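Take a look at this single chain in structure tokens; it is the form predicted alone.
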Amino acid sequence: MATTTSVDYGYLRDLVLGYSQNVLDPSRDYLFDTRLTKVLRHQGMTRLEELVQSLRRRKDPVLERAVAEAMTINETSFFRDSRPFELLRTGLLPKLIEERRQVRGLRFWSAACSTGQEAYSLGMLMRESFPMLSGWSIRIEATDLCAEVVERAQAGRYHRIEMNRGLPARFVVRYFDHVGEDWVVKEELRKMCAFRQGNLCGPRFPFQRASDRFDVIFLRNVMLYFSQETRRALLANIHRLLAPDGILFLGSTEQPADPSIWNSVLAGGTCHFRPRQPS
């Protein structure tokens, strides 16, 4: 029986890098065996070497994308690492709201939103802590590389284990309907969030228009496997989209690749970043 070779794994690593810019170390090759099981099944295959042979024989963008998406990390939970949310509630959003009194609107972006918990957490934060903004335009955009998790986010349907991770009981009652063994996001919260597929490192950035401008961007735990060059390019695009007084949250261990265009601010036990304007 043929076995998967180091050359096969190298081919798959290069494929993932080309599509998503995720740099996978050879020590993590075992992940291909577990995460590509569903892709193999859909293709009527049983072994990775069959998949590699098929990809080598002919160009198949749909299959290539399926492989790259399967290798993305989709770990998330409601109010994951509560400190950024608490800092927004107590210190950052009140100031932003005061600055936006004339436009009466706020725009958020949950980049790499996975199955949607981060975006819905932002919606619940706004509903709970700032009810006086009911007449404002509060828009939460959310994007992810993987089509499958975007579909789950749009459905807003979560299992009991997912609900038990970081979500206060009172929020479950107020913002979810119990349907069978799952909980489904209520319409008042769902309509605040817009989910769609988007590649942060692809040839077309998810937001292109000059009018695309965000007040708060969550780009947390996204760049862990990116090269320094990819991080620099991504954060330059983020800088372009963030309002001059806007706020960027990265993961707790992440830093901007180009500190010359960002000011770091330590507050509330966490760090956020402000765009540095040209002098």
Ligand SMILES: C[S@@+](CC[C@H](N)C(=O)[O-])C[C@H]1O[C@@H](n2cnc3c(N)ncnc32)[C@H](O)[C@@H]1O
The other form holds:
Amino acid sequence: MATTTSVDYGYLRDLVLGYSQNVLDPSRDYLFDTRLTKVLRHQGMTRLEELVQSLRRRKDPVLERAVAEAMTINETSFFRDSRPFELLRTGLLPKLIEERRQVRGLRFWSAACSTGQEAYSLGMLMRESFPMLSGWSIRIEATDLCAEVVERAQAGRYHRIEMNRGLPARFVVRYFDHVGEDWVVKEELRKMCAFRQGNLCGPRFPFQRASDRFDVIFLRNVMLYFSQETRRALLANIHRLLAPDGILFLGSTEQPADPSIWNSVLAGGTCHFRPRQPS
Ligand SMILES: C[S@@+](CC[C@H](N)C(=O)[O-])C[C@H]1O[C@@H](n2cnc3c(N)ncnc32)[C@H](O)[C@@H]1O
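Got the form predicted alone; could you also share the form predicted together with this ligand?
What follows is the whole complex; the chain from before opens it.
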């Protein structure tokens, strides 16, 4: 006699939470059915129940990671919410550049970079608006939890539809090569950006050393997936890695969980954050 089993979505939600700290709402359990089809196929399985049973039976970190990564939301675009980029161009970077005259270097971090558009946008902004810094060391580090999007970012290959979202036509011509249906980032831009996998909430934070300090950090549209407690811990780590005069951008609807260590500054129709120093 055939038995009917129902999927233990709670188990899957806990697994995702444990790995990426992404809090998934039970009202959206149906997303597991669509997002995990590739993982199922790869495992030679057809039903989610089988996957849950297999995960319960035997600890498999690779499979757990694949499940957590498949449940991430990777929505992004070039120059997304253009105001932070505009504010950097017109006010924040000219001042920072003046302050870094001696060291002749700037470090950016696109934390939760998804498929790379944010990092490449920063690169284009620097090349376009500050060409006089060609002799400086301009480094754009970019990390994301999900291996698949990091690979796409490294490939720097974008479909016409992705290019049409937020990218001025003259930037397309200047920074990309047309290859078939796609556009591929030119070497000049690619070499400014370093992409790698990194979990913002795992046992090993993507950057550790004091020398890893950043001048500008973009941590946008990712905190909304975390609990308040996780946000607090993450922002304490970010605070440690930001230069005392550094700048943090969050997503347009996001706020620091612990306002006592951040000064929020409203300018250019957007909000950015400065690390408050202990008095
Ligand atoms: C909505 S995208 C935001 C991309 C980009 N920052 C932007 O604003 O356009 C969120 C990204 O956060 C990543 N993410 C989720 N949880 C993460 C974690 N614990 N550590 C690192 N990245 C994570 C996802 O893989 C996804 O690519």
